[in-house]
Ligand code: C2E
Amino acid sequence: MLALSASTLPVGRDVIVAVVARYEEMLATLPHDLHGECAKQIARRISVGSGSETIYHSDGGHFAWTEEARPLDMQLSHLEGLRALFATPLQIGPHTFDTNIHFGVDRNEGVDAPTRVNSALASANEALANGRAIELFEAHRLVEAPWELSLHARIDEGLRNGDIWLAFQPQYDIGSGRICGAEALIRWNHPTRGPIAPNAFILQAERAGRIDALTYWVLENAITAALAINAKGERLQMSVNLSAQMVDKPDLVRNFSDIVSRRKIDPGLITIEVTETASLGNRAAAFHNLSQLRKMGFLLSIDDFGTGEASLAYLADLPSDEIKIDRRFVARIIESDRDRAIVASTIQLAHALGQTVVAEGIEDASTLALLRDLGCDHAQGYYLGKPEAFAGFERHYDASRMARLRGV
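Isolated structure of the chain on its own, the form predicted on its own:
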């Protein structure tokens, strides 16, 4: 890779890096005198498929070369064909290996060679980590790279100075009309970038290894809010989101237990919302952790039910207490017979399994009325209340409670 980085890249060439999955394990299986043969066989297949006479190699199963910059669809099709060459196992001496290969592509001409090689290398690693065949490093990522690479420090700074804060969105009991819960939602107002979409910086935080710190910060501040509201006399459930990146971690249960013990709060006041845990490598460990949290008293909620992995398999495997019907179904129940039937059936199934049902994304009175008719338990959405800082949420809660006590 150093040799390729030091070369002059011709105009009109793509830089491509291939990474071989479990390459280190393959080498560990082989005697040392066959390591070179393993690399040569992989490079030979790449050379045949790519037409490139020179293949660069580095430790960790990375192989690099340059190719003519074809139109993107042709290049992607070409790499898929190259990937097919590795469907046949490698035969290294007496050893046979199945081979799974992933590609990173950099097409950013006009950038120096080391940057292009590193960009393709990063893309190949990302393709491997995400289980994708090909990852393209696009020009806009070069602009964003300094931000993403310094995200660790920026998040810490945001937590210190208040740029990162917690919003609370009310959840209403549809039958009684009272605020029965709230979802704690992290927000970031950056001084120069302005509001940053939660999905964007949470994904970056997961990549940067900062999602644990953010999650525990959210839990601490959500507990502070829950204690303040519940001191007023009526029970309010506080919901926090748990990243799929954390669900299978060995220290998860201990950390949650330590926090609620130190803060002296009943775990039953905290609902943990989980989604996409089925996509984890260690699903058994994830479900074990969630079961242990529920035994401690936490309530478990299946978030975004009906999308992605959050489906019937969750209801079968996860010892949950609540499901949240995704907004994409709720938003269309007035005009769509199919979506209305899906929501109605989901509510009936959840109730048959002893689950509470929360409908997300309620935007108008007619949707709320129909959900009431369908037997939905709780409601959340902009029509009922937008996410806001705790002071605003508390005023909202107090006004609602006083109006209800006065019978208004």
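What does the same protein look like in the form predicted in complex with the named molecule, given that the last one was the form predicted on its own?
So it's only the chain below, everything else dropped.
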């Protein structure tokens, strides 16, 4: 790490620091002569995933490198992909470790190397402490400061004037070929900045303390949509995403309960999607909340299954109804025997535990056909329908319903 700080950073690069969770514990259980091997294996995975040949290392499970400064949303999804490489346990000699990795990113081009490495390091530690995948030491913080400070107000304004809106993506029942549900996905078309990627904007909303307001706004609007479709006499299951930052909040259950009773909707029509990375600190509170919500009748779905930490442990502990296989696995089931095996066994395991299985990110007919053969229950992806505003979603829904009524 000192070597990286002392170097001249090339132009157009982000500085990234990864911190490996429970690294010290891992070392403590390993004989001393395997410590080097442990660091090497981690560095090798990072190198494969990042494409960077040189990975710098320091004590405490920190690894650093530089990467091309891609647009923010691309960089975030690239790092999510790199994180998925750590879903497979580390095998060091005869020892197996489940592990997880958190990233800190510095995008301050033009600042000196030691400062940038330190910022990325501090952000990685912050990510680890908060149970977040990625923490940004924000690009041009000074320029951005007014924007960040007023984000709170901008979100409220966006909600009021319609710049923030909700898209709906259909979920199909693979057996019957009908639309059985939809996922509500938030969108922000900023008048001067253009569309802001939801991943980036959720992260910002969490920081600005606006994630609660956004989540309840999403829930209200998703309910409006679900009631409109269900008034046609059919059953549409509506999925909403619950940020990991909210899962353990003390007022979560009461708020959800108040909203469904006021809106007079059966909570069984609402699926709450949670990721496996729900904040580590308050696991007990999170599990308590989720169990309460499930008792009230909401369905629980484990989102991005396979990419978080300890997937199996999570599945064993958390009462859930559905698992959503992450699109990183789904996308490659045709070419990769390994990913196909992972998806096939995940489906079997989920069924054995009484779970419904949804595959997301289906982009072509052959992937859909293979998933059907593997016994997957529900399907979501661009091939079947992109997220769109309610009017468009409803047109598609009605068309598929009419086609069915006519027996097409």
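Superpose the two forms; the largest set of C-alphas matching within 1.5 Å is the rigid core. Just so we're clear, the structure is a prediction, and the values are computed from it rather than from any experiment. Positions refer to the first chain, counted from 1.
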>> Once the core is aligned, does A122 move its Cα by at least 2 Å between the two forms?
In response: yes
>> Rigid core aligned, does the Cα position of H78 differ by 2 Å or more between the two forms?
In response: yes
